[in-house]
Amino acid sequence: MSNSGSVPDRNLLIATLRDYVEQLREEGLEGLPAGARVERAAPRTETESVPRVAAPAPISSAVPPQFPPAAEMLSKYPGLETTSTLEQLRTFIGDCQRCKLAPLRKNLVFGVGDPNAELMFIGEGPGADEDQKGEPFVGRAGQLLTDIIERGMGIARSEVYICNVIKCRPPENRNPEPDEVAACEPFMLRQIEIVKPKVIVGLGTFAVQAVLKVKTPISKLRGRWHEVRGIRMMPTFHPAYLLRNPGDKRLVWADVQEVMKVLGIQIPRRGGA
């Protein structure tokens, strides 16, 4: 029997999976029951009005967050309380060797903005793009971010924090591992101390769930306030996400819309009256 043709069929077919689990991984789905049906609603066109949530989301209660002291984080790595500043978090880093990732990666992606924003965005992990200009958020999903932020929210990128709970990109875009996030947690956890934002946007399944120290699936959390040491948290879906499921997009813009209303930044009309 003739296999002309089978490997790019079968190159097609395991891409494909492989977007389907990451969409399943992405809501907080490990398997679906034999013979379910998904139904997903039609995505909406830009034309269409989004619907927007009457009254700011509670803080939850449902999901107790389980912090390590800052004390015992900080003195992971001695010294690391003397940081004050970004830029000497970012000396304090160095060229980092401290787990397993970092003779993988091209460039450390430590994180980029307003250092005393009051909105900070905290994603999973530098991809391609990112480990190769050594800034988050710069490729696909972080074009998508940037329209989040700006196009959305009508407040230049420049004037938010963004960064990754892992500095360093995980081979093939797999979940960061415990160890790696050990490593990497208390440089995450420095940063949301020294910029203290009034708000953090959680991205995706993984940034969340290693944030709040949870095992929740995103859909679960998300729409809904939570807290980081003593911070307001909404955690939403990662813009990867979204560029694969864009029909979700209105359930990010209402996430988005409950943090506007604590900064106090006016949520603009959409689709007409």
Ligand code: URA
Given for the second form:
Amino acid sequence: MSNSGSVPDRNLLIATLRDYVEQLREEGLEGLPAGARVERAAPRTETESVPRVAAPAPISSAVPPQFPPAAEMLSKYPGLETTSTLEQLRTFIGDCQRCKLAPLRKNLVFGVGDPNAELMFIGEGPGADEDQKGEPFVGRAGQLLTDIIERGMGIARSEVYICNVIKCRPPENRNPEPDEVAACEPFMLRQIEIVKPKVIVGLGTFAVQAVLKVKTPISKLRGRWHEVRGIRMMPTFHPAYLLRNPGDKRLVWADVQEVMKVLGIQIPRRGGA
Ligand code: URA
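Right, the form predicted alone is done, so what does the form predicted together with the named molecule look like?
After this comes the whole thing, all chains and molecules, with the earlier chain placed first.
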């Protein structure tokens, strides 16, 4: 007698599926694109050529249920949602004293670049050079980021928008603490909403985990499209990591090429920083 559909079997199936979905989630897949279905390709014949450019990868939704709605995050600071330009947002932030990093900074590092940029880079937080200059990514890691943008992608740094999750330098370059992120991230969110880029590149573990609200390691998140507030996001390694691990530049170059495809930027035969 067939036991298909019996309650123990169904429970086992559900438990197995739940484990599998959990595993996918840990790997950074937060959902399937709406309407996604498996198309079975006809077997390729010997003479058929392989397409040179792969179709854009699907976006895995990275807005898990615990991600607070934008309005909720912005309501932390009444009036923030009414800022509609970067200048207004900067004025709103003012001489910020909202977290314990404020008394330690030389300069608040807001962001730099084209307010109408199609491409936005988000890093972790300012280091010593950035604190000194008041501009993100101007130290050694910043020089490498500039090379990736200008020599790798072939666009001027001034054509993109660059900011960090937190705007003030943590002492000794330690990781930002949760209360500091909570105090500052509404401003990053508003920067995203005002610039409305077509693509965001998240730089490094900290920035990507903070933006996507996941704990998945960057090595598992990078190279795949995610979505934040309806905008495509490509996580990749932080330039500071690349300075220590130059062998992984090829992975960043692969991620950057995916971004270039989506932005319609021609990919040179050879390139990379
Ligand atoms: N690292 C970052 O994440 N941001 C900067 O601005 C500089 C270094």
